[in-house]
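This document starts with one chain, in the form predicted alone, laid out as structure tokens.
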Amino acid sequence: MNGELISLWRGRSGGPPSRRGGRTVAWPARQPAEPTARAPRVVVVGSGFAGFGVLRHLEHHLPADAADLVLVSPVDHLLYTSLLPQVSAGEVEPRHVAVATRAALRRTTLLLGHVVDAGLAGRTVTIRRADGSRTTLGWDRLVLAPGAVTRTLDIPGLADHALGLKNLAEAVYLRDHVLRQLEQADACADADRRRARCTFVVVGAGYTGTELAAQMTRFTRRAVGAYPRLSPDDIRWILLDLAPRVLPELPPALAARSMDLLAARQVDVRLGTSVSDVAADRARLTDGDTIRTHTVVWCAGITPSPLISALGLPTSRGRLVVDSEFQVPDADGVFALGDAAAVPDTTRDGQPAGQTAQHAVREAAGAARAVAASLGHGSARPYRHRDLGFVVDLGGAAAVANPLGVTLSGLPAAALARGYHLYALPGRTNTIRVAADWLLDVIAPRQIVQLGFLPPEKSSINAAEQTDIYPTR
């Protein structure tokens, strides 16, 4: 979410010599050019979905001379969230949920690097770049769409020893880990540690942890093929919530399918129950229950990226706070939407919308269309959502799904998911790719192999997702 921009084209009083006949002709001096107004800059900051869908919508409906288009972001790509636990459970290729932004949009500038700081008065942005050093950047509309990173909490050893799964760096390192650790127990001659190396705890039951717990206890216990000392049976993935069942945010009927799912998965699931603190070896519970483990992974909600707090701009539960129309109060010409916005739903009575990737996406549309009211093009209207239902993929053909309110479970549920994110993921080949990679998991068998992208000191939660390079307030 490198270089600088274009520079202005400046006009030249003359041109360079040239040869003729073999000597020198001086071109006679051009007059200089008529000064000419400079397009509006419009910079995006994140490449989400929300930023992503801005630009996608900006570039299809603003004429080509109506505005600077610059996209700021920390990768090149839209990245396909919604498939992470699947990438983790190694049916889906990591490059393959990654849209590249340069392909898709077209008259679109992208620099990379994080944005960690805006200044309102002068119209710029801070920009910090991969090697350390920092750019500033003036715009003339500014679209603060940077998302979200993990919620962790300030619970004893959590940031130190816990996993989280929100890029593709934390998905494709938790494989790794998960893979390492059946090695491990396969050379263990100890039933006690062995079995600790095999029990893996998801804290978190909402739309990532499930879908990530139910596929990956499919993963782990296929993947046990490969480990001659070590058996289906030895394979243990519990799933912990403080909610009352596992999905609250749907209706009760999809959570009790979803829970009769992961039972037959063989996932323990534990509700009313959290972690208390955690170490490199156990995690102990809420309950007072000690599990033995190496593996703690955290997918207990999100939060807003630590670029709005150091903004100093008003927030409501840490979103920042805009109108229907995602203009920021008192900010001339600064817009906000997605994970990181407080989006006024006209539909629910102006509550924020949710966080979620079908209102990222919807607000992409109407964040584009005040943008371009702004710059003359069109008009704006307050946020309007319908919501058309979710889909949770437990991995195989197990899943469940209630589009438009009618309620499915197995394989039509799964059927539903799957046509679902081939029609939503960005970009004809990343759709093409992924269809081929279900394709091939269903005929061949998965590769157990590690890939060590990501090494261990740079597997926290802060550490890969740079959370701490921001300024605070």
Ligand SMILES: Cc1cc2nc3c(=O)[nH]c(=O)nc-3n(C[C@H](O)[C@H](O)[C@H](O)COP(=O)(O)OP(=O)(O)OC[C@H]3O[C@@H](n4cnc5c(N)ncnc54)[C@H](O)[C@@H]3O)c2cc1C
Second form
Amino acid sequence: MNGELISLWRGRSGGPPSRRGGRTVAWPARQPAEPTARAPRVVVVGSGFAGFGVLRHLEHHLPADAADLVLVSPVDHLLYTSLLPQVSAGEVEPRHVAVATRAALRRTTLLLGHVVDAGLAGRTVTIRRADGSRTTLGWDRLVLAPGAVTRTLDIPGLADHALGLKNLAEAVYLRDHVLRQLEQADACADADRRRARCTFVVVGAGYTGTELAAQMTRFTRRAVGAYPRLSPDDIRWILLDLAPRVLPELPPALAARSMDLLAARQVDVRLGTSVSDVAADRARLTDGDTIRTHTVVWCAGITPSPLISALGLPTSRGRLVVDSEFQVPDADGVFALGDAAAVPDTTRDGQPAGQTAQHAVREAAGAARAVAASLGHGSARPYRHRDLGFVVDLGGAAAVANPLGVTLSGLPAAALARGYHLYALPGRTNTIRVAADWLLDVIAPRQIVQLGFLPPEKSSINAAEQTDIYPTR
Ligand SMILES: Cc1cc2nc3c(=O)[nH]c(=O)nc-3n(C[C@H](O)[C@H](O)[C@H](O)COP(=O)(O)OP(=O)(O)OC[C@H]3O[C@@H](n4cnc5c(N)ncnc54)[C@H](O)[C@@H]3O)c2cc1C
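Starting from the form predicted alone above, please write out the structure of the form predicted in complex with the named molecule.
What follows is the whole complex; the chain from before opens it.
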């Protein structure tokens, strides 16, 4: 492992270089005359629901001098992913779903970069900064919460031509891309080519793909008003899934009501079907049909961050194996949670918890307890999850929800979905801004503009999600 050892000692602590647990730690340039004992360092990897939540709990429950809290993440925010389809549909501004970690985590030091490797014996992590340079950081407790990336399959053309929806850049790019298609369709005299530009394919009818197809249909049908030669009838959104129903992870009643809402919105849902190969101007389907399109959005599953396989620790379906108190077996001081870890859920016979924000948020409280307990504060508890239900927001007054097992659809479900998001969004500033976006969407037309933040050559799933920066084992 190469790179400098960096110092993160904050406040007034200082002293000569020392050895703790067999590793060297560096000290700040300005050193007080008397060496002082330092607090153990807790390094959290990832600022998603899991990592952010762990730090929030540790900040609240650990005495100020009990630990030196450090967050390593490539971004300076928690991304509220549930609203990404609304970012693509232009209903919510991108910045408003990004909760600033510096403002929310006042006792934590933020280091921007990807952790690309970890030395368990030497208790270090290797961090790759945005400019490609590397540095090494020591830890006393390591909490791994790097989440997941889009799972791409070995389908010809998929890696080059399909778009993902896992981060903010991808959500904004998708919106730009769709508007670009409308722009080009409007300028096109040939009816077939115009139809291809106005045809959009979403693969994967889980909650992400279903919400996206429904919300984008609504958005594009309205957006055509800005293009004189297009009409709402030109727009076609196709939603594919190999499963026999939409929303396979949710109760059948929710799926059935979602199907009705999708039909009312004229989304062409094709079940038992996926793509078999993808090109720049068409998608071939597994049922033999070929669709002329310039847009395939791949929402057909996720896989843990490549960091997990780079560590060489035991995994289950790619997720890091942990016990019910979030500890990685045989890796002293290492904890993991969220989408990247197979946390056994004691309410489901120890089956791995689902890869949802709801789980990640609850796991964060438990993992923080476990970390605190390992530092001598309080005690750990096995993870238990009580499902509160799900909300699926299809845009406007169309939504389905099952709070505490009661199935709702239409306006009551839409009101519940939005109320839930406002409650669940950490950070008052973001809550106010998202609520304002929703209000503005009712009283003012959406702005049909392309932002152009991500160049097309960086838009493939692998490039946008930086999956190639990790060492392979
Ligand atoms: C479009 C979309 C919609 C969704 N909607 C819902 C929903 O409505 N309800 C629901 O319950 N769930 C939903 N989910 C799932 C939910 O977002 C995840 O289950 C949840 O985010 C998992 O939390 P996490 O902290 O494990 O991972 P994430 O939230 O993905 O966070 C991972 C963090 O780690 C960082 N990171 C990645 N690699 C590294 C590295 N090498 N080093 C350091 N940091 C790293 C990332 O930048 C990020 O900050 C949705 C997901 C998507 C993509």
